[in-house]
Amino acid sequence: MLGRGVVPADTPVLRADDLGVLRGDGIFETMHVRDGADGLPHPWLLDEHLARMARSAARMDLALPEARVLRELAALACEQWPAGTEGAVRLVCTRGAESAAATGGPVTCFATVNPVGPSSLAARRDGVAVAALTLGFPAAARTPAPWLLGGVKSLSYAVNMASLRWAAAHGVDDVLWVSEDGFALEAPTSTLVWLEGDTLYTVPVAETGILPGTTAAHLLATAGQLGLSAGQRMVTPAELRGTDGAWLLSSVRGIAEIRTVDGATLPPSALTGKLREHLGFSA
């Protein structure tokens, strides 16, 4: 924890009036932990995650510690993690105590590190069945409305978690949020990527206000190494059925192939294993 160093996982670290708890007023980033060239655990794509965290903080007028401090905090958490074991490190920054926030008091900032859960490993290995659920507003609604916090990775994840609970209750693995005008946007904790011919596509961030996925961005930026090109365009759930493969990408789960959408089977892609290997995730 910032200012306290390493503390046992069962040690209380938040005040009861912390605005991250009371209102979800804060931001976070979660990174995959994997061994680096030195054989020690490190957070993957750390700079990219810190850059997104800084953008989220700016949008929320949140006084984020310097990137150097956050980098050291993430490294300190990873030092507690065993080499040879993949994990997940989460950086959290809240607006701090309600009683101090109004006067510009200190923010609360901490990092946790945990194992990758079995459901994430299963989705990476077996793929996912998804249901398309409405997000309740048009695809372009968030871009001209900054108060909707499009593209911000905030702690306000109640809708995200409610969507996943709905999925579990209805026998599917995940959810694909769809705009009121019928376009696929993103999943509650992952980014949509699909293949058409030799081009990997994802949903345009600027037009839709979706969260820009770091893993998806890395894949598309390095698509040339796989002999593929990259692009962005709008897509409907029905159109995904005619693609050459579709996946949900996230920092910890990695890449999960979409097997079905609303019960309709998508053809399996021979590229899934190659993409997973390219991104450095185990099967």
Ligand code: PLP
Given for the second form:
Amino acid sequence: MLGRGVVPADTPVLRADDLGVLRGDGIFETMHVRDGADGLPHPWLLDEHLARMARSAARMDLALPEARVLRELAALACEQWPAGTEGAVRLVCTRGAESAAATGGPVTCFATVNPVGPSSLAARRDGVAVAALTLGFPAAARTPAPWLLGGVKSLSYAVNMASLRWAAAHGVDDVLWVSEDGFALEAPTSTLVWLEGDTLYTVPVAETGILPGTTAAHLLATAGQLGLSAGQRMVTPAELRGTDGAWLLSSVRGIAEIRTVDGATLPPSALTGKLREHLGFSA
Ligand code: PLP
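Form predicted alone done; form predicted in complex with this ligand now:
Full assembly next; the chain just shown is listed first.
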């Protein structure tokens, strides 16, 4: 907890009038915790996550502590995490107490660290069945409407979580959000990536307002090491059936192969294991 150091997990750390709780008015980042070159656990792609957090903060007019402070906070959270065990570290910053925010009071900032859940590991191992669910607006709707916070990792994830509950209630593992005009955009907590020939594609961020995924960006930036090239284009859920593999990428789950979309089977990809290894995730 910023300003308080490490506290036991059951210590109350938020005021009841914290705007993060009252309005979902804050931002967060979730990172994979894995052993670094020094054999100690660290947040993976920390710089990329801090850069995205700074962009989210700017979009929300939120006075984020400087990157050095956030880096130290994330490191502190990981300090007592056991080496050799993957984990998930969350960095959360809210606008702070409602009574103080109006006068520019301090933001609330804390980090938590948790084990990777069994459903994430199962999805990484077995892949996922997804339902294509509408977001209710055209793919380009968020670009001219910055107040819709496209591309911002805000704490307002109730719709994301409701989408995943809907999926679970309907017997599938995850959701592919689709625009009103029929384009696959992203999943509630992961980025769509697919393979056509020797090119890995993802959905363009600027045109759609989806969250720029750090895991997908890392994979596409390093695709050359796998003999692949990288591109961006719009795609429909039906088109995914004709690709050479499709995956959902995210920081903690890593890579989950999409097995079916609305019950239609996608061809299994021989590349899944190689991509998983390349990204440094265990099977
Ligand atoms: N898209 C959304 C909406 C997300 O919430 C996330 C991560 O939680 C992602 C994509 C994947 O981003 P990252 O790879 O940075 O975890």
